[in-house]
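Below you'll find only one chain, the form predicted on its own, shown as structure tokens.
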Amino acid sequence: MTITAPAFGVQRAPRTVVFGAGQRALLGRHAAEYGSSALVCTDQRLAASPEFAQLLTDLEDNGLEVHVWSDTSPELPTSDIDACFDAMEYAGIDVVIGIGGGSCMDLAKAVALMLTHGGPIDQYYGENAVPSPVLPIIAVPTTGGTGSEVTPVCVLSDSRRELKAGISSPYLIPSVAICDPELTYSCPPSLTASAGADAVSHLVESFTAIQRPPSALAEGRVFIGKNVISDSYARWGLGLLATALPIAFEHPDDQEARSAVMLAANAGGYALGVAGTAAAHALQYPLGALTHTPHGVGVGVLLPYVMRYNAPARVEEFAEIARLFGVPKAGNTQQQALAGIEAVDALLDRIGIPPTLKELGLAEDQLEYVAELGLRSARLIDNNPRPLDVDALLEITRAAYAGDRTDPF
């Protein structure tokens, strides 16, 4: 490997990561370490689960009082925050526990803030906003996707704007993160593609963001670009998925693939925390308000098109990209870069991603709101390796909605 420039890396992490199967059985030791009185938020489908009976009984079995909360909805509304919290807020509560996918561990981080530094939660929208550290908080997912369980970040859909908040600071990193894979084998394929489609931009983004200089740490940002450390978590986690999604997603019985695909949406969650999303996530924000589709899906059919936009700027990662996929080497630079972009829209497609906002019910005439709303997310179109505007952003979904996948050289 050719370094062109002083190596420098980032990492941030939990105090403690477990991964394996059968390892939620050690959540009740775990969350004893924090003291005595447990808030579990999760959804109603797997608070019905044997699974989650399980969990509960070994919290209890260590000593904890358990307060459940299972109401937590789908792209996780503000409205769903105030009401666990004002259930919760004289309850005494010593850890928040997050058993779910991403809207339970995003619900975990935000009622776990409120609890130590009170509401309202918008005042902590952006980065570095929150201000110590927060209750102890311990992940456990049940999808490969969000890779939330080692994020800083915390995203939400506030009813008050027209697009999703988020709130991204180490505080909000998670104490402890379980990683049991055998809690996905009950996963649908819908939900399988939507939760790997994530983890697949992440890992894409991460890769091919920004590069800042080390100075972007000292300048007290959360996401400080593409980086050693970053880029090799997004190496290891694209060579897994490569192989092991579509197994996990035409074959869910497959262990292996359901512990790759979490093992992968780990490492995604490892890279996109120090170095960021994108122009896909920025313009997912207010797709997803007006289609109301999940947000992996979102981001599935919008990151074919910002690779391409995007290409210029990553003709070496996306190439490499390729390497990692497994295509064999052929042409130039430029030609295994745009091998490395199909491999990725190769894989998206054969999970069942829509290849067109049209298919995702957007109209036409929304296209420019569309873009115009992405601007706003400025730490995510901050980190994009090409500058973005509005008429950038336009360019995107135009080619989005239809279809347009051209060689971008």
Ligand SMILES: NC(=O)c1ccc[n+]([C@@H]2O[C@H](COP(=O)([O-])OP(=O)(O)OC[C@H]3O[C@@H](n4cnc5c(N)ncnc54)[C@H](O)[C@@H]3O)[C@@H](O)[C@H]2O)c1
Contents of the next structure:
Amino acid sequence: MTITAPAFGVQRAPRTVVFGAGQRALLGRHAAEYGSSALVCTDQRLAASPEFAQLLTDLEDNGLEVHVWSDTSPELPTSDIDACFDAMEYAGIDVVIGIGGGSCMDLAKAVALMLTHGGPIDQYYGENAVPSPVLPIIAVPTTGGTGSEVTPVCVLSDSRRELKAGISSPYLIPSVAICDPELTYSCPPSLTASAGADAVSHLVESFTAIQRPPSALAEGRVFIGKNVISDSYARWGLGLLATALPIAFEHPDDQEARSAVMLAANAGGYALGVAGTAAAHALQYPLGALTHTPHGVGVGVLLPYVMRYNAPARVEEFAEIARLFGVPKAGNTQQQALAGIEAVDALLDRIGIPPTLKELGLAEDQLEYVAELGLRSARLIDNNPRPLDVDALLEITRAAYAGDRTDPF
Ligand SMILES: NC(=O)c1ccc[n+]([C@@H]2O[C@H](COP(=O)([O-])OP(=O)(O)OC[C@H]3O[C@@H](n4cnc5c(N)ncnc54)[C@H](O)[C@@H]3O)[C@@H](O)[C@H]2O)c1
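Taking the form predicted on its own as the starting point, write out the structure of the form predicted together with this ligand.
Let's see the whole complex now, leading with the same chain.
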């Protein structure tokens, strides 16, 4: 091994992460450590399930008074946040539990924030606008994808804005994450694919993000760029997903694959929560608003084209992705890097992510608008390994519209 520079890394994480089939049975015991009154944020699908009834009984058996909010919508509209906050403002909540996909976990983060510091929610948009700790949050994911159970991010849809908005603060990292792959067994293939593509994009974008000097921490950034710790999570997660995601998609009952996908999503959360994501996420914010496609599908469509744009700045990383995907080593480093990019393309194709923006329903005359709005996500744009301006974003969106996957070198 050649050491070229002193290592620099940062890890931010929940106090406790429990992973494994059946581990949701620990929810009540953990929640009881944080008080006697719990708000559970979930959605109507989960609220009607026998698993949810068991979780409620367990919470009550551990002495908690439980308030259930079960009206979370996908992609988390701000109206859901406001309605939940209005209903719970004076309920004396001690701990907020998000059980569900990214939308339910992010609702728990947003409501924990507002119950502590008040509304309106938009005063916290951006990085480090949360003034101090918020109520304890416990996250229990039911998709293998977002990694929100360990991230400092809450993503929401504000109908007054043309983009999705993000609140990024280490105070939003849940205190406890309980990751039970059994809760993902009910995900249909389309959800396995969209959430899985989200995890792929978190891992690739954080592994290939900009690299900053250690002083980035002193600048007070939440997202400091790739580093030795985020890289180790990215390697781990990509290696797991390369094998497990197609199996979980094609054989939803394969328990080992479900477990590996959830573990990889968790690794993606650690990686992105410190390193940050980049161009694919910046462009997805307007794309999602225009096409109403699930977040993971949008980033999955964009990723092949963002990887090609970034390839000249991240040759070594893409060559390493080829090795992580088990591609036999052949040719020079650039050829290996192309093989890495094509291996990620093949994974996304195999789980049915559409190959072009055209197939997502975007019109060609909307490409400039997507590029212009994408540029407004400054934290994501700054995090890209190659500089981005509106022309560069237009180049990526044009390629993504036409399906132009030519050799980037
Ligand atoms: N906070 C973060 O760090 C972070 C990271 C990435 C994405 N996100 C956000 O997360 C959201 C997407 O989350 P998601 O992909 O998990 O989907 P989701 O939470 O939006 O849920 C999508 C649908 O899947 C259903 N669902 C959830 N779990 C299921 C299960 N086990 N079986 C059957 N159906 C199930 C839900 O009921 C819902 O109808 C987006 O708003 C995205 O922007 C947040």
